[in-house]
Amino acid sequence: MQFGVFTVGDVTADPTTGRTPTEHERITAMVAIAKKAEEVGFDVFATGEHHNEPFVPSSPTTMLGFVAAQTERLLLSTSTTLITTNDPVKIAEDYAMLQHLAEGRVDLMMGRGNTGPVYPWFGKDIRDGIALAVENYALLRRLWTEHTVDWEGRFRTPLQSFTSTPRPLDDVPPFVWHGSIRSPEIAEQAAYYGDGFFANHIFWPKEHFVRLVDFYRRRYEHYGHGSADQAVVGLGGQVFVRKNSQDAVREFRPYFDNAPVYGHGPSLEEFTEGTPLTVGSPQEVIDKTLTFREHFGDYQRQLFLIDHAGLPLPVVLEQMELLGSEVLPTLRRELDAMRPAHVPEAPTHASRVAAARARAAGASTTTDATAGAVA
């Protein structure tokens, strides 16, 4: 089981002080959070991609490359990479380069993006969102797996005898998750390719996401990648943790009440009841997170959102200390103990290289046997 943190990179005023961090302060804080993640025992750091205020992470590979140079173990990912408005050729090249520099500690999550104005800024139409996601990802797959590509599609300039460089490390491209909060077409896409599906179920009731994940699992089995319970699932979550729940609620309430994404709506208590948000003690975070397995089945990656809504960096780092020391060890132990042996762990570069070499060795053995039979 992989545990990580993901950031959307919002620049939001601290409602308790009225102070808004500068973009530079927010960017350096995100790097500090990534380094803290490795220090306290998280497995993954993921950054969003946005091209509009009040968000700052417009260049995830730049940030992740900088983090890669300052970490040794941490997996670097995105939440999400915009497969709709980015050129798939540039995605193929940027993330292959990052994969080399990070010694394979890279995967990424594809997403369509939920900010309508971004589409025309990059010459696209939001009404083509699903079609762009399908066509661009099909091209990206070919660029990573085929040395020379001829391509003609609806949305991009044709390619003739094109080779993207650098080639993926060890000829194994980064593992891909597909993130979606509403579209079964994206769950279908993840299942078709045998990729991971990430349900960031932080805003809506779980029942909606249970249906999406169940659909992905059934289609994953349909396409022959394994049984439904072997499908690769990731989940979002968000927490604010203190030693005791009363302090957590008292301290987090002004941030919740004023948060641009969910403030001024349901109360903190209503939101906590209806979504994965946990505001409380380490044991309450453990108990709530364990319910995710009950709803979604055994899954491979859990990412927590902990640095938004104007929370100052020292408070975020305190949360990470508590999660690393008092939450993650228990969750790892309990979830690993409940996971059946046939349900795989989250793919890594090392495991995917080993699998590719095993397939190549099997193919070679088959070829030798066939040649011997002919002789």
Given for the second form:
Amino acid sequence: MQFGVFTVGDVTADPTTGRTPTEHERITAMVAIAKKAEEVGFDVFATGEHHNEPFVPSSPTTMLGFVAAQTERLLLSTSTTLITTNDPVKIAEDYAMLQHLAEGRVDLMMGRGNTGPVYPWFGKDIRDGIALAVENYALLRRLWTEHTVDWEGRFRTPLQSFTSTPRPLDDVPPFVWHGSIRSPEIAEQAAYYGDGFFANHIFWPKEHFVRLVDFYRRRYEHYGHGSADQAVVGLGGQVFVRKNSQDAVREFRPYFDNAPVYGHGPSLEEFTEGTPLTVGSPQEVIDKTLTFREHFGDYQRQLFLIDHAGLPLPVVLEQMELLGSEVLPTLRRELDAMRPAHVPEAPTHASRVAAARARAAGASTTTDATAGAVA
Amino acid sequence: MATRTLAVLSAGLGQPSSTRLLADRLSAAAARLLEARGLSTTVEVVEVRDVARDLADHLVAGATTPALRRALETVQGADALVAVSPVFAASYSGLFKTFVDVVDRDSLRGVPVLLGATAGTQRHSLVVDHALRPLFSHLGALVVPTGVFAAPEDWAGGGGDPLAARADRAGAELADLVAARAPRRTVDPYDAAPDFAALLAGGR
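Take the protein just shown as the form predicted alone and give its structure as the form predicted in complex with its partner chain.
Complete assembly follows, chain above in first position.
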């Protein structure tokens, strides 16, 4: 089981002081959070990608490369990479480069992006969102798995005799997750390729996402990648944790009440009831997170949103320390004990390289397949 | 006997409300006239006031409560709809419109709809035709020709209960449309897989 933090990189005023961090402060805070994630025992740091204020992370590979240089074990990922408005050629190259620099500690999550104006700013039409996600990703996979690509599609300049460089590390591209909050087409895409599916269920009731994840699991099995319970599932959630529950609720309430995304709507209590948000003691975070497994089955990756709504960096880092010392060890132990042996861990570069070599070895006993060619 | 579901959308604010009273008369008339055409009816009522806060939270914070989801599914999945709003400022009420705003686009396309409105004065009687009807035309609904408007004097009866006569005429129009159509099949997007091969091939 992998645990991580994911950030949207919002620049939000602290409602208790009225102070808004500068972009520079927010960007350096995100790096501090990533480094803290490794220090306290998280497995993954994932950054969003946005091209509009008040969000700062427009250049995930720059940030992740900088973090890669200052960490040793942490997996670097995105939440999400815009497969609709980014050029798939540039994604292939940027993330292959990052993969080399980070010694394989890279995967990424594809998303369509939900900010209307971003599409026209990048020359695209939001009404083509699904078609863009499908075509661009199909091209991205070919660029990563085939050395020389001839390609023609609806949305991009044709390619003739094109080789994306650098080639993926060990000829094994980064593992890909597909994030979606409502589109069966994206769950289908994840299942079709045997990729991971990430349900960021931080705003909506779980019932909706249970159906979406179940659909992905069924289709993963349909496409022959394994049984439904072996499909690779990630979930989002957000936490605010203090030693005791009352302190957590009292301290977090002004941030919740004024958060741009969910402020001025349901009460903290209503929102906690209906969504993965947990505000409370370490035991409450443990208990609620364990319910995710009851609803969604054994899953591979849990990402927590911790640094939003104007929470100051020291408070974010305190949350992470408490999670690292008092929540993650228990969750790991309990979830690992409950997980059946045939349900895999989340793929890593090492496990994917091993699987590719096993496949190549299997193939070379019957054919003269070139070693290193990987599906 | 074959069965159809009739959703009733009532946006009255008080309890009891004359809007709900009209909605009940219209749905009762429609159900009776459907029965006369060999169709039994399951009537499911959505009182918009019960999900008023849920609607506001949904709009400003993206939260969807189970109660709001049930209300939306009731309206979106029905074979026919009776929709009744009180008149505020010469139109349907804001709360009524808020609910309609949140209904899935295209879920009412081709669905038979009977419209009604209530107001404190007869002078608003054209609201059904100059406010509600265009709204449901925009949604692609199959609105029956007779809309039913009720002002205070309609509840006084007398003169042969003209409200009942209008309700029966509208109910018969709705029943004819429903009876002429196959039962609604609501497609669960997670039951049938999208045609990914077609998507990959560049289909829209």
